[in-house]
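Read the single chain below, which is given as structure tokens and is the form predicted alone.
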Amino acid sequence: MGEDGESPKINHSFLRDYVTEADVISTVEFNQTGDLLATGDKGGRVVIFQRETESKGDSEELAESGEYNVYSTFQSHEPDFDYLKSLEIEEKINRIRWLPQQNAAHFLLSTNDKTIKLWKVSERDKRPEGYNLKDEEGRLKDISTVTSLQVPVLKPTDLMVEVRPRRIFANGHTYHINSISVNSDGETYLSADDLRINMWHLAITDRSFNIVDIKPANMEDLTEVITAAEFHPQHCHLFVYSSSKGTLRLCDMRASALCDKHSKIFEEPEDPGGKSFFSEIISSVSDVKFSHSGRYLLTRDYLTVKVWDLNMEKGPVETYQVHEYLRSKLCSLYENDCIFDKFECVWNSSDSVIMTGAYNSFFRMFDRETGRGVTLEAWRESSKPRAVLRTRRVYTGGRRRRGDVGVDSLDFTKKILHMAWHPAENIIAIAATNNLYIFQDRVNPEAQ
């Protein structure tokens, strides 16, 4: 995986072209078997994809293909106004979280500023037909007319996929949500705003717990903001959020309701020597994920993307530049605010691979056994299936090869901000502005 050769062959399909500010996607995730694939959008809107399945006569290459297609697509929010602050309620999604299927039907997750909703995904290819108080049409029948009674019967239809909205979680925070994260007991989620991490029942909308309160007393003192929270894959009182002086809190539900006490913190010594105006906004951490396997922490600030050990409090255990070559021109990043951009970082399914964004639709990849790094480009020129991805460059001096890229020349419109990792494939779903991107290694699923 190094940076100068050239990376494994990955065939991708270019899924769908936006066009407007609207459109422009800002969360992706996919299910727990990796079938679905969930896209929301700064207009309010969830799109989901459907993986191709196999079917009789299909070859095996078709079988294996990580090809998908559109399978339903609804409004989940709208803009609203909070009367009591004056202020706009962005329709924009967030974040959306599958919960784990428990029947024929899929539920999901998702959320704006405000409100969290829970949404029904289902199927329907039957429809009933004969009955007795009803006609054709759905009206009701006059009594007198039914002279004898029919069972009714189930007919087959073309394939419907309905969602519906089945719980709406409001009014539980004063901030801007930026997280929520379905727990293991698969009956509770927590959700994160700028101060406070409310945790949910699944079945209740009416209250929340706050488990998490930062605000000071008089907001003069605050220092520092929750930017994310997850809760650990397997031990349910376990829960991680993130700061944005750069420090995670590990918290344990069972020493205390009010989990304002962490059980562990995580932070990175400070180099006095390295400090500037900049300092505490690079060191914000925009993301933070558990590994699958539950012992570490993936986390991503804007220069770097950092492993943290869940056993080792006093710094991380590896540090990867996603894009060093960038620290020269913090200033210039600053006056157009691209420095408060949030990257996302995700794992590969067996945590070997740690993925996360850059800019000029570049993104990285880091093999931690090897410690090397790859960067390849999600543009629309390569789009075409089984199109071949080959490595990219960013030239910082000295002798410049053919195909590199300037930092200068840099388009720092182009941002890869959120994407997501199969969570038992080399797929990967790439959310570049208003397009969606989807690569698959097809060499050796075992290694990428």
The other form holds:
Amino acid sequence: MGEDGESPKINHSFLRDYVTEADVISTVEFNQTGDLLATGDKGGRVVIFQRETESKGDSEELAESGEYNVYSTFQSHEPDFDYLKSLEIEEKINRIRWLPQQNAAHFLLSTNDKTIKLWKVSERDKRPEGYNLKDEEGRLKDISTVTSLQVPVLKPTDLMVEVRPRRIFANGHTYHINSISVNSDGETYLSADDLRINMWHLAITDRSFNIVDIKPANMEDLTEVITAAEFHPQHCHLFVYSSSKGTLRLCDMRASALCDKHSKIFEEPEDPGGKSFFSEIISSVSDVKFSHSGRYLLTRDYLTVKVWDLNMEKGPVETYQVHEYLRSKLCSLYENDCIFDKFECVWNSSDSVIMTGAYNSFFRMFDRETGRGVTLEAWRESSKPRAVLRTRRVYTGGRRRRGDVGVDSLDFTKKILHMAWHPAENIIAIAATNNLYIFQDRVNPEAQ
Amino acid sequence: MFSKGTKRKFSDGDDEMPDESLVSAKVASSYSLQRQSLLDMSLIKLQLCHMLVEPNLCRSVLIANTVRQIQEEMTHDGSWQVVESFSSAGQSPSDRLVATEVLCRSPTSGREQDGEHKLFSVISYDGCREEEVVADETLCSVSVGDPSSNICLSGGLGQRWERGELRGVMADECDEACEDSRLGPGEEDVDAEEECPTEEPKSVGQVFGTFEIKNGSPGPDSALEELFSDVDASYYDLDTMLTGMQSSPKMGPYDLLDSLAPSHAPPSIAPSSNCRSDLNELDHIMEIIVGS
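Now the other one: the form predicted together with its partner chain, given that the block above is the form predicted alone.
Shown next: the complete complex, the earlier chain at its head.
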């Protein structure tokens, strides 16, 4: 996907259109096949979308008609209260992670600041009919009316999606959970808060192993926090966590039980010329993602996305400017707290394209092969269903083209923080405040 | 968001603050202005934790690091020179002015009260300095060779910043031992009186002197911890600030125990040290001290 010309065509559906604060989407995640898409919001709800499959003639044509429709909605977390600290615990869903599917049911982990829950999503489309002792409404029959025996049969009914909590992993974290990641072994997962990372077994809720603890003995010495963590996609003993100082630490759980000592630390040396009071803040990594291949890491800090090679610790192999024009505005962005916004970043399925969000409902895609980036907009007024998503530009000097947006006109309240890329195809889900946009690339539906 | 009400352009820093009275003639460069305004902004951000939900620890840590960075630079710059700041009557917040005033008054009074009183020997200024300096002091990790020096005064002065906001926040009973190592509470308590500016230097010095005695000898590098930790009323207590405790009467065991560890009495009092500077407790103690 280069600039202009090859913008993906859109099939965009407005799946949520609320305006209340509780409906602000806080996380988006495809499952491993991409057929299911889960979103979590600030109100603690999870909405699962399912891709419709439609048969066209003898074969299923997913590319043309694979729209996502609501599959199930449930309340995952409720607001809570920490009595010890006299503080509320938000019900906002910070992360959702799907488990690899093992049977007909789907499992996902959802977490708020303190508690992780494992949900089972199962379908029921048959029900037994013809009980001997109960009638259709379930009332007990009068025995004297039963004259013969019948065998209950399963009859198809309307599809019912049941979601039940299967495990609740509570009291594992003192600080706010920012990440969860399912291990490739399919049995364990990690949860990371600001200062600690715990490893859980999916079947055990009353115990977790603390594998990283960066809390200083004296809280006043605290200068660095954990911002994100993820397991390696193939190696079940490796995980990475990022910090507010812009470092990445790769840890090997085989080395010791407590992985405070990293196996590798990835850090870019500071540019002495560009040092300012905001240098540290903008170097804070807001998201880290392993590539599907497991060879690279993708990180997002305030102004850039960087690709790191696991074999090279001294610096990223690629750096892409997301919105460099904001560098001169850092003081104002600090004042209005925008500088602390945590943007996510994602790989496409073939690790050839990376994507991240920005302000003004813009999001950016970078083609790693050409090194070029494109700015797109998730805003309903500028696009109609099945319209081509046109590229946008922020005017930073030079010749101004029609449609360019000036830096001072950017709407900093419209931030694209959360997004997901389909695991196999060029379908992306973008959360824009309380709206969810799903874009599909019709030109190149399959990843190159 | 910035409480001063200053109109800020996007490319801020070039404009001078409307209330120029804040800036001394000696600190003329716009960089210093910018830096100062950044410091002010950061301190205010750290204060604004009066929410029901725990504040974002990452954000708090980043802001605190920025503050440290600024104050380190200001220390190296020697930007804490004497400035005739407190002739500036039109300052906002007036707390700063008060703080400066007290700071200026204390050297004489403090030393009268207690020969060992080294409040200001720690900060090697000559009396009055501008409020920014006061604010910076509180964050400065002044390493004092003299264990008897006590910089809680500056800590307390720094607390004046958010004195108004912090009032009424603390309601817990604090262990006396908690306050031993904190001059802050006492100072803050003193500050808490509305008539701060007109306070008798004598009583201020008394307070400090008394608290210092109770305090024993804090380690030379405990100054920073003291400054930081005595302010559950102030964001300087990073622990409480970072964990959003200051809006709540009770502190969680984890954080308090940790933060209190270095400068506090033996663990036996740990449970009660869970409640930090409590204004009521401070008032009570102050009454005892001053009243006697």
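In this text, the rigid core denotes the largest set of C-alpha atoms whose superposition between the two forms falls within 1.5 Å. Predicted model, so just to flag it, every value in this text is computed and none were measured. Numbering follows the first chain given and starts at 1.
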Gly186: CA shift of at least 2 Å between these two forms after core fit?
-> no
Taking the rigid core as the reference frame, is the Cα of Asp82 displaced by 2 Å or more between these two forms?
-> no
